[in-house]
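This document starts with one chain, in the form predicted alone, laid out as structure tokens.
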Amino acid sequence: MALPELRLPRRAGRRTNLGLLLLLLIAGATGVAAYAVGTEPATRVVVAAHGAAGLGLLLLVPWKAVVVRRGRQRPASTRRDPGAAIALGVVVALAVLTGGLHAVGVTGPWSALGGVDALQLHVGAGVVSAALLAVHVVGARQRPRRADLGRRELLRTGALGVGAVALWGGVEGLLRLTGAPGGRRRSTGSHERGTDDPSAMPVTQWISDSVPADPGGSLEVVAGGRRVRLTAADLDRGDEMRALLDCTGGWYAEQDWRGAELDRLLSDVLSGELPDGGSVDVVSATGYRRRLPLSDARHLLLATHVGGRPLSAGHGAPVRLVAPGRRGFWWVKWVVRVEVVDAPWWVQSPFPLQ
């Protein structure tokens, strides 16, 4: 017997595309928040978020299906080109399948894609396709209604949110249940690699940011209108610090680091206290560069040595900052500026353009 053909009212139609819409405006800037997160429970209620986003839409694939279906049965003289819609469903679904198999522990990276991991095909996905949506959301030409925001719109999308969280808690416990790699996992997404082997530990880098040739031999400190420079002996102070590095390549390793506290160090260039406001600039060797609040300098490390070997150069010879709490982007390699600036830490952008 054949199984009843689903149907759904015209209404539903457009229910179904504006719960897509939801979920991936959603999955777009839990994702973007993701990167630049990295202290619990932000990293735990932002990546939640971020995968029940994503395993939402499976939940609505067999309504958008009918939908689909239904706009096939249309005249063709009414019928819009649905060349970016199937192309914003085909980089959907990429995104969605990567992003799995990175959850899961299948990440890569692939010779037979040029060493390109799972995470990294996730995010390129995810870039394409909010271009893509942009381009299927002008061209729909659907406007907001007033019925949007009635009760029962707003029930069946809390019944949505809910059935995209249970689906999410399911996977995760049954990563967990079963012991898959996925299942240990950190809360921002990554995975262990080389925690007390710095040997083990992937070198990676931002974006077009690479290993220079010659990473100098010293470290210049700028504060109160003083100039020092350094050598990277002279940064062995024998300070240490425990700290875990959660790169946005979706790794992290906890190590035992040992250089300069950059309070101290600052202290004794200014001679005394470190004012109370104002950020510190600590500038890589490459251009590559980050601001910090000076009143972090306290839990800030200016790294010479990693497990107890000194630093290799792709792991940021000679000095490296060591920022605890903060995804990898922010631990500058390289270093060979370090100055303390009177303007605020947060006028940068977001993400470094290097």
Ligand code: HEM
The other form holds:
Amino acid sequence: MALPELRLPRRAGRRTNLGLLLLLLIAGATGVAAYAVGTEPATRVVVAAHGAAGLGLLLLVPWKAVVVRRGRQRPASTRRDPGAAIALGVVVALAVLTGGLHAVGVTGPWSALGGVDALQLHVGAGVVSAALLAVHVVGARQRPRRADLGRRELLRTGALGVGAVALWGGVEGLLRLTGAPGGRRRSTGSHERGTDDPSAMPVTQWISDSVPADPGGSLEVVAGGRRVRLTAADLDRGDEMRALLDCTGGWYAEQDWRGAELDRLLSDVLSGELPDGGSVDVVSATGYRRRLPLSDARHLLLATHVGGRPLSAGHGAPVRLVAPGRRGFWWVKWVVRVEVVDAPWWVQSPFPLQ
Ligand code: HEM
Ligand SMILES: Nc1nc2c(c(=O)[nH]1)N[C@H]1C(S)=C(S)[C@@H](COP(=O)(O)O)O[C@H]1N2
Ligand SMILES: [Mo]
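Here we have the form predicted alone; I need the corresponding form predicted in complex with protoporphyrin IX containing FE.
Let us now look at the entire complex, which starts with that chain.
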């Protein structure tokens, strides 16, 4: 590498490492948060912070190179086994590379890599790097010190933050100026795929779910001690909603959906007002399920049609949930049961498990 003359004082190495640690922790936290939020401006803020933290790592590469070289000059007996450290460097570099590729618009999927795309590699690298980072930090000699929170250190940290945000802003500006596909992506980072053309919209499963052979032909609604069975024809009430599906896999599409508004459906079943609190469980034929606050029911649709035609099997026939403002994993497909429950919506796994 360059910088052969540069002889850093001991504390500089420590500062570099703490800066890298801070950026990695922010990247990991905002990466996960980016999947939990679905509406502006939260998506914009979280995704911008994520991009800045990830790109900010690049600013520290020249210094880290010196720290690494100095470590190699130490007597072998005082050195740590570098295996985990090298692996960490490789997966973090892979995360930055694949995140950048997705952002620019080089998204894959690549058949040579078994059909995985840039964002799948990216999230995989992010998760593996979290595990390796834990090993690396536990084995490190460095412990927190009072001086880490001194005025000088805070100023330096602030300068790193400003540099990181400026780098992210520069990349975003360049994508727009050059007309790269990435310049047109949503605030979540997703690229448009198949708006107003459901057959061009990807069919995606969350982790391990698959299109059921027999999704059943009816829906069970359970509320207020009643149990009602409805057919897809009963659900085609002509309620319409234009809504945008934004998959955490990095694509989005806006469609005209048609079916039954959930709150009206539930008040029919209850023959009256919905309770004030509580939640609604939306359960798929496959067992996949999500719990949403009942107060959202007014904005939710049980859709039987999209773009004026019945849903295809892949897109959730005979009925699927449409949940505007929520990421794709909330849009339960092949719905067989809708049940009003007392438990709060957050009593569930934050992300589906299948
Ligand atoms: C080591 C941890 C990680 C690093 C260093 C990292 C770094 C990055 C970088 C550099 C970008 C490109 C940003 C841009 O050019 O604007 C990016 C994008 C992205 N990352 Fe990560 N990331 C990490 C972990 C994660 C995790 C765990 C998730 C999700 C669970 C995630 C989700 C995303 C998404 C959705 C994008 C696209 C955002 C956009 O297009 O602006 N990342 N990441
Ligand atoms: N039953 C079930 N519903 C599901 C999923 C799933 O795996 N199983 N995946 C969700 C995810 S992650 C997304 S992005 C959307 C994708 O909808 P589409 O396949 O119609 O594009 O469905 C959601 N509904
Ligand atoms: Mo998704």
